[in-house]
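Shown next as structure tokens: one chain only, the form predicted alone.
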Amino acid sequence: MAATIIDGEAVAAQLKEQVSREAAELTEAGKTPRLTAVQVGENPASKIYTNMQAKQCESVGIEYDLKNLPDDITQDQLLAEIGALNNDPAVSGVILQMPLPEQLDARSIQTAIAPGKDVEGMGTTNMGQLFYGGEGCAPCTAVAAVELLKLTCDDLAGKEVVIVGHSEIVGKPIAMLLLQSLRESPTVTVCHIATRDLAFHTKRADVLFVAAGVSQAKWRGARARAKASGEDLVVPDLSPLISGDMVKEGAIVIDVAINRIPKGVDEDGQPLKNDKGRIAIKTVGDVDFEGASEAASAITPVPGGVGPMTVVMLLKNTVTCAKALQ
């Protein structure tokens, strides 16, 4: 059967309208939401992301500031900067841009962000609240993935849910979000790349979340090895982690991964190039979309699935934090 495509862009557009209305109400009350991003050093990829953040915030009426700090900043200096933002009543939310330079401890700095301004939900307080089912912001991607599931399936009680990936950003929080209810929660199994016989688990899943980023990791590793050795680049097998025959008939598949990998290889096994002589890149998930679509009842595309929802969840968390600061 042909799976229903879960259109993350359409759902995100609807949620964005709601966030915009709430931001306007706060502005009318003299409490304009304001998100401050902290960027340490120069990072081209991060710059693209912060530009996107600024544009998205502007589109819903959230003020956006980018605080650029030198790449040789010390741990204590950065903690002082975070402390100043925590104490600034005009700042509703703080987001720490990754990666950080090697001299900085990312976890302790993330934890230093005030829980009420931790829009990414990555601090220990908000993670603890998630574990206990309390209030607070949860990691944006995890919330986005679960929201798309709930819009597709409104009765999860007792269903078998398998999560492939156990990161603090996605896999673990998804599990906690699904286990909030005493009577209406599904049965959750968390797998990862070291799981023995992964197909055994995925084939029995009524709902399958996949967030391992295996193809991306393989590709980055191959490039790093080639650069270190000075030898020709050897493109590894970049096949999707989850093939179509690993998906249960009628399952709902939420593919969270975003892998930026070569479109293919030439007869010499080298990555195909575009018309500018650069490696031609495509964006795919961890799931064989075509194969899985033949078995699944519903599936998220990559791109166009969880990604757009993640962006809007950041905006939503910022407005939520602004409300709490009133």
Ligand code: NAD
Given for the second form:
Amino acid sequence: MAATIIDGEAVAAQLKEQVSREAAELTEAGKTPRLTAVQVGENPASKIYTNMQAKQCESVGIEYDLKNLPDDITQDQLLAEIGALNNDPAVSGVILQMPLPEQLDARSIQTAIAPGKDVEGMGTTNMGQLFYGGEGCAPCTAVAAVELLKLTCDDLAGKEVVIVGHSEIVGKPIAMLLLQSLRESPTVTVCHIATRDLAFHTKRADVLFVAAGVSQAKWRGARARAKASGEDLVVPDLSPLISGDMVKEGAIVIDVAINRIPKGVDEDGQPLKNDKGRIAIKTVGDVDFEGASEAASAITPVPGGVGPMTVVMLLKNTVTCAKALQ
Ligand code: NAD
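Just the form predicted alone so far, so send over the form predicted together with the ligand.
Zooming out: every chain and molecule, the one shown earlier first.
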């Protein structure tokens, strides 16, 4: 079977137009939506995200501001900053850039964001709403992944859905989103690092979500070991967690993972370099895209699948929060 490729870029572009229209209506009514990102300390990875968030917000008419706070900020000081944003009527949504320095308790800070401004849906109120099937923002990546599934499958009742990964930000909320209906939910199995026979589960999945980031974790581990020991870097086996033969014929595969790993190795087993002498990196998911495409009926690519949809969900949540603030 040649799988249909689920084009996340195209769906995201359509959704973005809708978000743009809604943002324009709010602006016309004098209620321009505004997303405030809170960044504690310096973090090069976060800088990439915040630049991208600023660009995306601008492209749909959402105001964006970045609040840079010192990395020695205390829990109480940060809570006070969040409290001020909660009370600021011009701020529609607040996003907390991760990771936070060690002295801060991320969950309690996330939960201190007013539920109506928690655009990432990571606070306990919104998580609770998700559990009970109520209104509120749900974690953007989980919603993005489920929305892409719904494009290719409108009847999930009783189907076998397998989710690989059980994090709070992706795997668990996907399970909750799929279990909202009393009579028309699929049967959901959640696999994780302690799952004994992963292939047993994936092979019987009508729908397979994968969000583990295994190759990236292995690559990071290898680099950290080489750095700590001073020995040569040994590139580990970075083959995808889910090979083609782990996918059921006709399955729908939603690959959420983003692994940034070496493009390849030379004859000495060392990572290939680019023109600038740096390690040449590629972005892949957790699924062997070519192999899985032979069995699957539909599949998301990486990049170009869940990633672009996630960003638009953040914009959509910001506009939804701005509307509710009126
Ligand atoms: P996480 O590290 O918090 O969780 C990883 C999960 O994978 C855990 O539940 C763990 O038990 C499971 N896992 C690890 N090794 C496994 C194995 N060998 N077999 C089965 N399960 C295993 O990661 P996360 O934040 O949930 O992110 C998961 C992936 O999704 C990452 O690749 C991340 O980059 C990606 N992600 C993508 C987006 C997006 O916008 N597309 C957003 C968030 C995360």
